[in-house]
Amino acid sequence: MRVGFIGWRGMVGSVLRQRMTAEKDFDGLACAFFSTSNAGGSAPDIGHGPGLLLDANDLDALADQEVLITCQGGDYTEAIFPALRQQGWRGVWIDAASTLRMEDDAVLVLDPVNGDAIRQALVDGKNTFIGANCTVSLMLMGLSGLIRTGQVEWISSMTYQAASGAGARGMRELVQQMRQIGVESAHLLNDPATAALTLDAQVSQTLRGDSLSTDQWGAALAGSALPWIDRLVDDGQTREEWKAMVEANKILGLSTPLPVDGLCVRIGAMRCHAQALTIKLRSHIAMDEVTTLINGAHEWTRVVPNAQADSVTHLTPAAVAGSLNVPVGRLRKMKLGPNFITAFTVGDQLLWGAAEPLRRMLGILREHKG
């Protein structure tokens, strides 16, 4: 199967490589990797000896591949897709990009949650496949064993997401706000009789001062929380929080809209985004039941127990980050009524929110083709 790749220098397209790599998935494809900036240049080494890069921008070279994987944003996806349609071309795009998302003939891809739905759609003739949206994806990773009951009224994602969901830059621009901070503290740190109400003042002073590089941001994140992601919708939405209810109820396929909204906000952690929810659920569900329910969802999610050492061992970034793993913890019934739940996950962005759906919807791809 001839299989070309766009945008797999950036950060979810080398995740996706290291993960197809990692998983032998260039096995048994004639891969090609095309370049907005370098054509010509050499292509990574996959093991099939050396190659040049081709041109992303040329559709003549594009609709020779029967599959194209883009990862390359949703600029380059606003223009090529829709000029490769039009010359003609029937192939399979799969893509990381939003832009398409919410198109009819677009179908969401999440196959541990929508896996049959996917299939379908490959044996309709579907042929536009599209990651969802990651915190969307990582809260269904985690919740669709209990969403699928039917009993869930609505829920109320307040999600902690990492600098790395918006690119390399913002990732750098982070640490350096940390070395700064550090810097600048430097002399106090290193005085155990200072006063921690020194140490604070000299931080706050940093993060409020003109020496933090805020180019991604546009404010200080390290040491802080960003509560906007985003630009603004309807409602006083930002269009990250819009993407929750109607990401979320194409990828479950439900006749009647489950609502979801809520909060987002950028955290000062590189990778891995979290979330705190709330569940209205229709009836009573006792919570050995609920623990069930999200155990048998799938292999990937797990119920982390509600004490202290279970969730700071196995419910934070640090200990997610590279891992498939989507924990659930923090479950317990709510003083707000015997039919409200809290529960708390995380799950690695780059990963079940970005490159691994796509990596997933090739094999399922490989699979329908025989």
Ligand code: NAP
Second form
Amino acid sequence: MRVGFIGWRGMVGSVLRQRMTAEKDFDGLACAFFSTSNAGGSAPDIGHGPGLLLDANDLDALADQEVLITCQGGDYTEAIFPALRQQGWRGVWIDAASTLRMEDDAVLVLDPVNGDAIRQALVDGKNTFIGANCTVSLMLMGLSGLIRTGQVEWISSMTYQAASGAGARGMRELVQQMRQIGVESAHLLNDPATAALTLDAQVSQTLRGDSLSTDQWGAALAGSALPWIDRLVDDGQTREEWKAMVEANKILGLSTPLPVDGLCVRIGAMRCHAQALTIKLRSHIAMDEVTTLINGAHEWTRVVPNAQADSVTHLTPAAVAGSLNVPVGRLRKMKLGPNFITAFTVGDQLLWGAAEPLRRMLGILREHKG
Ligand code: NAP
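Alt. form predicted in complex with the ligand, vs. the form predicted alone above:
Let us now look at the entire complex, which starts with that chain.
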């Protein structure tokens, strides 16, 4: 199978290559690597010998591929996808960007949750498969066992999203900001007699001053939190918040829409998105049963006991980064009423939130083609 990769050096693309190498997915594929910035340069080494990068804007070179997997971003998809289809390319397009997600012809891919729908779509001849929004995918990975009962009336999700969710440049800037805070407060930190308020004043001065690089985030992210992700849409929602309900419902294929809404917040974590969930049930379900339902959904989710040591050890971005597990913890009934439960879940948004569904889509496609 001839497979072209675009966006392979960005965050999602890098993790995709890492996972494909680990799972030996490159075996048996004829791979071509494309670039928007370095055509003619060296292609990445996937154990198939040296190769050159092709031009990611060359429609003929792209149309030579049976499958295109792009992690390049929405602007690229917007420019290239319609042009390719228009010139008659009928290959399979697999994409991490949000551009095509709500198109009627596009199938959102998260196979532990909607694997049957994906396989049916291939049988039906569909050829546009898109990874869903990272927080949406991670929420469904954690909660699908419970949602499948039909007993969830609505979900409110308050997110804590890592810098890597916005790509490689945002990650660099977060660490640069951390360094700047460290450099400017080092003389105070080195003196054990420094009062905490003095240290705090210095850090605040750095966070609000001109020395901090803020090109990517527009403000301090290190030592702070940014309660806004993406652009404004309707009713005061950001686009990131809007995606939660529309994409979750598209993946679940529910006939009666499940309301999902909340606030999306960027925090200074490097990798892994966390979410605090309020879940309204239609009827009382005992917590033991909730646990059994969540644990039983698939092999990548498990309930973390609602205890301090377990929560700070297993339910944090630092603990989950680089892992395919999507733990769900802090599970309990709320004081709001017997049908309200709360939960906290963390997942690596570069894995299940981005690269993993794409590599698994390629695997499903290969199975389908036999
Ligand atoms: P990214 O890291 O910014 O990479 C995108 C492209 O930026 C790369 O392919 C590369 O293109 C270019 N680039 C410029 N400077 C770079 C640098 N210093 N290091 C690496 N690449 C650089 O974006 P991403 O986070 O992978 O996201 C790609 C798409 O996936 C977006 O549509 C995003 O919305 C979506 N997505 C991301 C996540 C996530 O957690 N990050 C999750 C789900 C979906 P050239 O090599 O052609 O120059």
